[in-house]
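Encoded as structure tokens, the following chain is the form predicted on its own, with no partner shown.
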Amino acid sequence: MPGNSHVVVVGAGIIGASLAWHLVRAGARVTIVEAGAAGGVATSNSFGWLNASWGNPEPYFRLRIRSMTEWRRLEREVPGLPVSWSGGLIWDLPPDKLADFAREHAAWGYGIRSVDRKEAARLEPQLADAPEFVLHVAEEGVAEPLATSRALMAAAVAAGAKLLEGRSVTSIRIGTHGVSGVETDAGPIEADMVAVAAGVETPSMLATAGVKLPLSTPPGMLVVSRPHRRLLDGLVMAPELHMRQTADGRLVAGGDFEGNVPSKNIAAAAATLFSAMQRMLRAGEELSLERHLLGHRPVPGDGFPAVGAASGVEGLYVAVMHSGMTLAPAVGRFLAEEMLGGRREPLLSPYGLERFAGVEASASTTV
């Protein structure tokens, strides 16, 4: 397909804002279509982590540090993104299981080095309390998920791209060759391909196609505290909560990235979390609780991404997954030069729709 086709991307979360940028800076005529705002749903409740840690597979591991290395890249090409790369403690699994991650980590490359109580309170002065054995990954960072999106959407649409805000999706529009665009709620838009990169809402926008893909949706929560003074310098992993600072001072904890969030008692479990991460600072009571944040996750099937062309439909393309955040900018790249171009990155190739054939598709959203 040349480079001047006109491609109609679903979703403005950090997915759909990286693809709309880097199919844009190919040469492609491209529209975002977005129910809501620039900056989707849940990229808005994301934690932000850009990392290649977890107890992933050599493979999984390669694309994600790969797209740690593209976000360097996409600083350049964007630049004033509100990423940092802070580095961060580790010690969210038993000291066996912990000891055992960093070994596999360092031999693939990861620059991970265990660290003592005492070199964990140099880093992070303002720890109540580590435990003995810890984990530093110097090279991680955070993206600021929804300021980051929407910069990066406002770069596409500075480059050329037009972004409909407000705007539902109801179907995809097949004509005799395949894919000729989308029905909204305000009439068809044509189009020569349909990229949708829609979170939870993937599953039903890709049934309008005929087209089945297996979703979990687990919640996750965050909380959120007023600004104040810095007490956080990197990511602290821990295994009660996951924390970070933002430049303008707000702590942010995320409590149970399993998908065990009650679904009762909403605020009661978010008191009981931001008392947690204020027990983990020494100053952690001059915190107060601005706001909790509940989102619910993408995840294929599997738990890994599913990203390329939706078999049987010419012209159709999809982008979803978990860690996004992490993800956006290599699936962005990758995934335009596939459309354009017809190249299929290596890296992508486990993450392609087919390895659903036959599977039931399902889109569960449990709070």
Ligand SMILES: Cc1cc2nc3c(=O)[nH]c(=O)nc-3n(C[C@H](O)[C@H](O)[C@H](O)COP(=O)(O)OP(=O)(O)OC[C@H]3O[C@@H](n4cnc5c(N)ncnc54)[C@H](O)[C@@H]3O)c2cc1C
The other form holds:
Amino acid sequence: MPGNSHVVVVGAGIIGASLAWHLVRAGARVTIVEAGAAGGVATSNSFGWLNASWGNPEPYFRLRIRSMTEWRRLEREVPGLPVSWSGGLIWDLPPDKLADFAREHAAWGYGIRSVDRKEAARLEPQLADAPEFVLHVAEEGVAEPLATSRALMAAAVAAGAKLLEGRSVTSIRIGTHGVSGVETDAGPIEADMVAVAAGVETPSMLATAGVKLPLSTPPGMLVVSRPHRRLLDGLVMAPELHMRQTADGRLVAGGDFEGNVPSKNIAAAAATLFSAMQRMLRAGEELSLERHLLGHRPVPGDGFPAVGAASGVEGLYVAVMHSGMTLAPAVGRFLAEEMLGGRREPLLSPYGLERFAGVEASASTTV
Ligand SMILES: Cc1cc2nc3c(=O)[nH]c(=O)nc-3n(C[C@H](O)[C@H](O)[C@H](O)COP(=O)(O)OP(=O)(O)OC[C@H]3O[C@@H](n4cnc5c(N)ncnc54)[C@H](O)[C@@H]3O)c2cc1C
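Could the form predicted together with the named molecule be shown next, to go alongside the form predicted on its own?
Below is the whole assembly, all chains and molecules, this chain first.
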């Protein structure tokens, strides 16, 4: 497909922003249609950890670690992205599993090493306590989710993409030869190709083209403190919560309550999470809660990304996944190459939509 195709991207979260950037840089005419404001929904509630840690089959590790390299490329292409590479301490697995994870990922080339309590205290002196066996991963980092997503979208717009905010796509239009554009609440938009990067709304959007995608939407909570003097240098991944400190001094903690964030007493759940963070820090009692956020992760049926052509509808593409902060640069680049050049990146080969053929679509929002 020639580079001057008109592509509509549905959704301006981190995935839509990355896709738009890579498409426009490759010469496509790009229109992004966003129901709300640029930045995203899952993206604005994200913790922002860039990593290739735990629970990975090797092909998924390879995609994630490649995406961390792609973040560094994006930082060069879009100067000023709020991305940092602080490294982090990890002990959010039982010790035997933590040891297995370290052995396996070190063998795959991940910059991971064991540290004892003393070394952990040297790396993070404000931690109230750390267990005797902790891992340190030097190459992990953070992308401030909303700011990064907006900056990437602004760069795509500066490079020639057109962003329509406050405009909802109501359906995908199908012509005799496949996709012909989208219908929106303010009229149709013609396009040669459509890419759906609509986060948790992806299945309902695809359904308008007769494409099924199973997706679950487990909740996760973040609590954010008011700005404070520096207490953490890097990421801390403990069993109770994950935490980090932003460049402007806010402490952020994330917890998933094992997928059961209480829907009726969210403020109480936030207070519990915030107290847990305070207990983990020597000066924790000095912190005060500024706000809490409750988000839903877009998780395709088997837990892995769904990226590529929607089979049966020529010109229709999809990109939806958990870990989208980590994966956005690689997915945006590879999908743009596939859409414009017809080349499927081998690292994406396990993540095509064809694996869901015959699986019933579902979208469950727990809260
Ligand atoms: C609590 C939490 C913590 C997380 N932590 C991490 C982490 O540490 N590291 C990591 O890598 N990932 C993390 N994630 C996952 C990551 O945030 C997501 O994978 C990523 O943000 C998804 O981005 P997206 O662009 O696909 O979706 P979104 O950000 O949701 O963007 C989709 C956009 O599509 C728009 N849209 C929807 N329907 C329509 C329509 N009909 N018309 C027009 N626009 C539409 C929406 O308004 C939205 O702006 C976390 C997620 C959550 C919720």
